[in-house]
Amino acid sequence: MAIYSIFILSKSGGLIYQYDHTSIKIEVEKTFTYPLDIQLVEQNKRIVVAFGQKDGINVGHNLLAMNGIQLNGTLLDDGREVTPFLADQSNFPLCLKFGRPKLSTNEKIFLASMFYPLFAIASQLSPEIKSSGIEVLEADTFKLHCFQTLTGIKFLIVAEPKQLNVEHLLRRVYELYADFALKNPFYSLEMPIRCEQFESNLQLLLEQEKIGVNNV
C-alpha cells in the first residue's frame, strides 16, 4: 500500500501545494519492424501512444528513447524530428521504449484546477441539501481522497485503492497546514506554500503513516 501524491487547492481551486511521496516507474522497450502496429500522435510536444496497445504500452504513454537515445519531446538528439524519422522504413527495426513521464508543473496546475469544478458538479447533483461533494474518486489503479475544510480549502490524497487511514491522514494534513502555513507570519493565504516546517513535518507524518505510527 502506497501514498502517491497529495494537493492542497485553495478555495478559489488554484494549486497551492503538491507533494509526490511514492513514484511508479512504468517503462516498457521493445523492438518494432516498420510499419509500427501502435498509432502514435504529438501531444503537448511529447510523442503518444493514441491506439494499439500491447504488451505493457498503454495508451497515454510516452516515447521515451528510442535504440537507448532519449528523446527530447519530439526532437531526436541530433534536432531532426522523431514523426518523419518512425515514418522511413529504412530506420527499422527500431528498439522503442514507452513510459509514463511525471507530470510537469503546468500540468499539475491543470489537473487541480479541472477538479473544481468537477467538486461545485457532484454538490449540485447530490439529492440532499449541503452535499460534501467528492470525499471519493475511484479507478482501479488508485482512489482519490478529497477533505474540504470549512473555509473551502481542499485537501486531496492519491492513493493505492487499499491504502488505510486516508480519512484519518486527511486531517493530519490539515492539523500540519493550520500549524505551520497558517501560523507563518510570512504565509498569504490562497498563495502557494513554501513553508520549510510544514514540509518537513508532512514527510514525517507519511513516513509514520507507511510504518504504522499516527500519531507524529
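Numbering follows the first chain given and starts at 1. As the structure is a prediction and not an experimental result, all values here were calculated from the model. Compared with the form predicted in complex with its partner chain:
Treating the motion between the two forms as two rigid pieces, Q208 shares its piece with A122.
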The other form holds:
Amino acid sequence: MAIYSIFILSKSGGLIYQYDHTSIKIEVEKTFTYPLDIQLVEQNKRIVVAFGQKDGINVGHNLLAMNGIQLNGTLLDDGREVTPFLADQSNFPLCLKFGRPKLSTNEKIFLASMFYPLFAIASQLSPEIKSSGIEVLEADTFKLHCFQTLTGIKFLIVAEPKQLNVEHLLRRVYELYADFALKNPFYSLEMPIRCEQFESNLQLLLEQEKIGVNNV
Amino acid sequence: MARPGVRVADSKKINSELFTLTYGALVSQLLKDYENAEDVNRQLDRMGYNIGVRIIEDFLARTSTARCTDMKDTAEKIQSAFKMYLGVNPTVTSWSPASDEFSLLFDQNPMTEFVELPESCLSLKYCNLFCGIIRGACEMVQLEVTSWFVQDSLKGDPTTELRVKFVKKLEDAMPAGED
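Go ahead and give the structure of the form predicted in complex with its partner chain, now that the form predicted on its own is out.
Let's see the whole complex now, leading with the same chain.
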C-alpha cells in the first residue's frame, strides 16, 4: 500500500502545496539497431513512443536519454536535434532510455486548478439537492481522495486503490496544516506553503502511516 | 507553538497566567503606540480578526464539527471554542426574538485577571480582541456576524457580556459542494 502524492488547494482553487511521496520510477534502457522497431513521434516538444510496445517500453513513454546523454525536450543536451540523429543509420547501434516523465511544477498547478471546476460540476450534477463534490475518484491504478473543509480548502491524496484509512490521513493533514502553516506568523493565507516544519511533520505522518503506528 | 511529534491527543496546555500577561503587555504597548483608546480598540479588533481567520481551521481540524444551520448552533460552537482555547465556559443568554442575536456572559475571564483600568482609558475595550476573533472565524465559514461588549466587569458592571449578532450568510463565498 502506498500514498503517491498529496495536494492542497486553496479556497480559490490554486495549488498551495504539493508533495510527492512514493513515486514509481519507470526507466528502461535498451540498445537498438537500425532500423528502429518502435514508432517515435514528436508530441508537446517531447519524443514519445507511439506504437510498438516491447521489453517494458510502453506506448506513451518518453525518450529520456540517448547513449547516456540526457535529452532536453527534442534536443540533446549538447544541442543536436534528436529526430535527424535517429534517422541516420551511421549512428547505430544506439542505447536509448525510455520512461515516464515527471510532472513539472507548471503541470501540477494546471492539473490542480482543473480539479476545482470538476469538483464544482460534480456537486451540480447531483440528482439530489445538496450534494458534496467529488470525494473519491477511482481509477485502475490509483484512487484520489478529496476532503474539503468548511472553509473551502481542499486536501487531495492520491493513493493506491487498496490503501486504507485515507480519510483519517486527510484529517491529520488538515490538523498539520492548522498547526504548522496557519500558526506560522510568516505564512500568509492563500499563498503557497513553504514551511519546513509543516513538511517535516507531514513526512513523519506518512512514515508512521507506512509502518502502521498511526492506525487509530 | 510547535508540537513535538505528530500525535498529540490533547493540544498543549500552557499556564493561563502567562497568556494573560502576554495579552496585557500587548494592550499596554498598543496604548503607548496609539495614545487614543478608540484606536487601540480598532487595532485589537483587527488583530483579533487575523487570529480568527486562522484559528477557525484549528478549531475545525480538532473538533470536526459540521456546518451551522442556525444561530443556536453557532452560539453553542462559539461557547465550546471559548472552552477549548481559554478554558472558560461563557453562558449563552438573552436571545433576541428573531433568534439572530445572543449574549455570552463571562463569570470569570482569564484575560482580565490582574487588570484594573486606569481613569484615563475608560473607553478602552480591553478584550476587544474577542470581537475580532469571532468575526474573523465566522467569516471563514461564510457567516457574517458583528459582536460588541455591552457590559464589562472592568468598568464596574456585574459581569462581562459580549453580544453577537448575525448579519448575513455569505452565499458568494460558499465553497462548491456546500451551498
